[in-house]
Amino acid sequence: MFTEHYAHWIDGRPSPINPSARIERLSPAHDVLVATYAAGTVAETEKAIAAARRAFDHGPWPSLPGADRAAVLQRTAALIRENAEALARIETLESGKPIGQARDEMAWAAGIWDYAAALARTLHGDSTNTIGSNQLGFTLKEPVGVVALITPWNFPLLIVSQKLPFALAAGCTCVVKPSEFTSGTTLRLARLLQEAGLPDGVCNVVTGYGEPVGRVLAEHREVDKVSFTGSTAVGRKIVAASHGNLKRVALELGGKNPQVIFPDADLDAAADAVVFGIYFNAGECCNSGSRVLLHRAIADSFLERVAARARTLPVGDPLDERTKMGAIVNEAQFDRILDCIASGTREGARLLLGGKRLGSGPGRFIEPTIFTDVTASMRIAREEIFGPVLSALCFDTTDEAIRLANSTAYGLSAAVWTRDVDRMLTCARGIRAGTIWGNTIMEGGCELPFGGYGQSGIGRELGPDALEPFTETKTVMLHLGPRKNLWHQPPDSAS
């Protein structure tokens, strides 16, 4: 392994940095130095905002034809595919996720850039000609302006790809702040964008901590919109900081997502989906299926199936092609997961599987963990753990299952397993979540909107309307022919 040294990317070039203001990133699986990033300051963040402002107010990007913007996005998608192996390796070393999963994410990300390119050519306003014979109205869709994008560490390139290409397709300019733990692929993406033909200043990347970089982006009066993905606690801070200029805010936050299993389901398929849903990305996923709600008639036998699969899950070195669950991203997250596991035991849940650190060598790994005898009031049933910890709760009726599904402050996603179409639709309508999966989990595509209810966020990403949040609608009203004088009456010529 070797160490990558990165600078900010501002106005189309690496920005000079203070060598002493560096963030060191150790691989969470190997405890070796794999990257250093610049620790951004207020001045550097403001420099990036100024570059984006100039590029929006005076540069060509906002006024380019949609086809020209689409061409840049399509070239970017192609470059992501060409560089997929190198990008995947960076993500694996920085985040601890398995290399096979990282490769899949590169493919997903490239597909999103292709989809955004298609939308760039379809953005349009509307017209109205039924408001009077001498009146014609129409609307224009214009880019909102300078957009700040603040992204997390769990899916670095994928999540920035759920935001950045749509902002660019709409004609916005951007400042991106990636996580201080996993900045490498975002900085590589900035270079690929330049190679694809993006003008200087349109996409800028400032690395560093939430204080000051994230705070300045959220507060700054020259930033017209902020889009944030991360924890609900930080999302509240983003909203509070944004009030100075009433900028638009979009938030994609946490989840405590249930999989609801009825006795008539394909239980073998459901058990596989439960294991995948909780241990994918080591549970460090906002869509993680961290609660399984089981009809009491099948609870014990179903959990035996799940535990049997979880016991054989390959956990370890994420560079090993066989690994399905890698390392926990950092020490703080590792300690929090273990603290949540301890709270489950204290509150009376029964530890069916796992619950401990795995291995004694380098890196931070946690055993696949399952709790049963969980009640809705317990911490492990209410809080987003963001780790490989599954909480099992029981129900007797469909109404009770829906109430349990809705018993947390979150509402990001849910999965329902049943062959009964009536029951499926009853649950889909009753569960308050942005995505409902039927007899599957984590399937879909960039053609479908993504976002949550409640404390899972504000707004939606992806889908056919993904450009809308990055636009302003302007109404233009034309009067045809002479306009009747309504206020000034000419003097009476006879008087």
Ligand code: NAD
Given for the second form:
Amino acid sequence: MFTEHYAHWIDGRPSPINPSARIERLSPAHDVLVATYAAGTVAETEKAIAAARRAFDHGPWPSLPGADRAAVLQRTAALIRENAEALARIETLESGKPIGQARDEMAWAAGIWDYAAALARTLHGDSTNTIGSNQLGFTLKEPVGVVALITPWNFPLLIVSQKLPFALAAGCTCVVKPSEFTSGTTLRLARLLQEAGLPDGVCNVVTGYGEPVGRVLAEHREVDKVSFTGSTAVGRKIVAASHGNLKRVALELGGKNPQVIFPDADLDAAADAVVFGIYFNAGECCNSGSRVLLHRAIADSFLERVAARARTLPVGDPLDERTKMGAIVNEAQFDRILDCIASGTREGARLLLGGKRLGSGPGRFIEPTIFTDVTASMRIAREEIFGPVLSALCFDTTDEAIRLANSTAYGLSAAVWTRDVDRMLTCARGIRAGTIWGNTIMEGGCELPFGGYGQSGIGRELGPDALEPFTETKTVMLHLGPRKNLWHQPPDSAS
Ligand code: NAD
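Give me the form predicted together with the named molecule now, not the form predicted alone.
So here's everything in the complex, that chain up top.
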């Protein structure tokens, strides 16, 4: 293991930084220094915004043919694939996620860049030919301008890849602020973009903390849009900070996602999915299926199946190819998870599995944990824990299952397990969430839109309309032939 020292990336080059203002990143699994990043200042953030502004106002990126922008995105996809092993290793060392999973995420991210390239060539306006024989209207799709992209630590390259290629495809220029815990792959990506032919200043990366870097991006009048993925609490701050110039705001926030299990489901497959749904990325996942809602008739036997699988889950060194669950990202998150577990016991839930720190060596690991006898009002049923903690609740009827599913402030995703098509569709319609999985979880591709209801966010990413939020629609209205004078009558016609 060796330490990487990164600078900001502004206007096509590493930007000189103050060596005393560095953020040190220790691998959460090994407690070894793996990276240092610049702790960005107000001036550095403003320099990046100015570079993006120049690249937007003076071009050529916003006015290039879609095919030319698509070519850059496709080359970037290829470069991500070529560098996948190095990128995956950076993510594992900085975030604690298993190396096998990190490799899958690099492949997934590359696929999104290819998809965005296809959309870059299909972006178009519309025409209206039905407003009168002497009138013709049409719309132009134009890039929204300078976009700030603020991302979290749980899927660093994947989440920036849900935003950046679509912003670029639309012709926007960007300033990206990755998480202060996992900035490495975003900075690498900026270099790959240059290698792929992206003009200087079109994509800038400023590292550092939410205060001041994120705040300045959200407030700044030269930024036209902010696209944020992270916690609901910070999402609220972004909305407040963005008021000054009424910038466009897109938010992808937290979740407390239910996995609803009916007795007629393939219970073996459902148990496997429940284990995956909660312990994938150690539960540090916005889509984490952290509440399992069980029909009372199968609750105990089903939880036995889940617990049996969870007990044998390989937890440990994320560099070990066999590991399925790695380390918890940082001390604050680790403490918060243990605090939530303590609250579960205090409020009367029954600990069926886990609940403790795992191991006594370096790094921070938590046992796969299951609570049963949970009620909807308990903290572990309402709050996003963002850790490997599953809360089991019971229901008797489909209506009750839907009510329970909707009993939190969030609405990101839900999984429903039943072979009964009526019941499946009733749940799909009744549950207020941006994504409903039927007899599966976390499946599907970037062709499908993603985003949240309620406090899980504003707007959608991915899918065929993924460029739309990075555009403005301009209406052009043409009058054909002579236009009748409606207001001003010539003096000689007045008599
Ligand atoms: P976070 O909200 O703490 O931080 C996210 C980003 O915002 C970081 O880059 C951080 O530096 C920055 N930030 C912090 N304060 C800021 C401020 N005042 N102004 C502007 N930026 C600021 O989130 P996190 O801990 O990095 O990530 C975990 C959260 O992200 C969870 O709540 C999770 O559900 C959510 N998440 C959502 C999705 C989704 O697609 N819905 C995906 C992944 C993660």
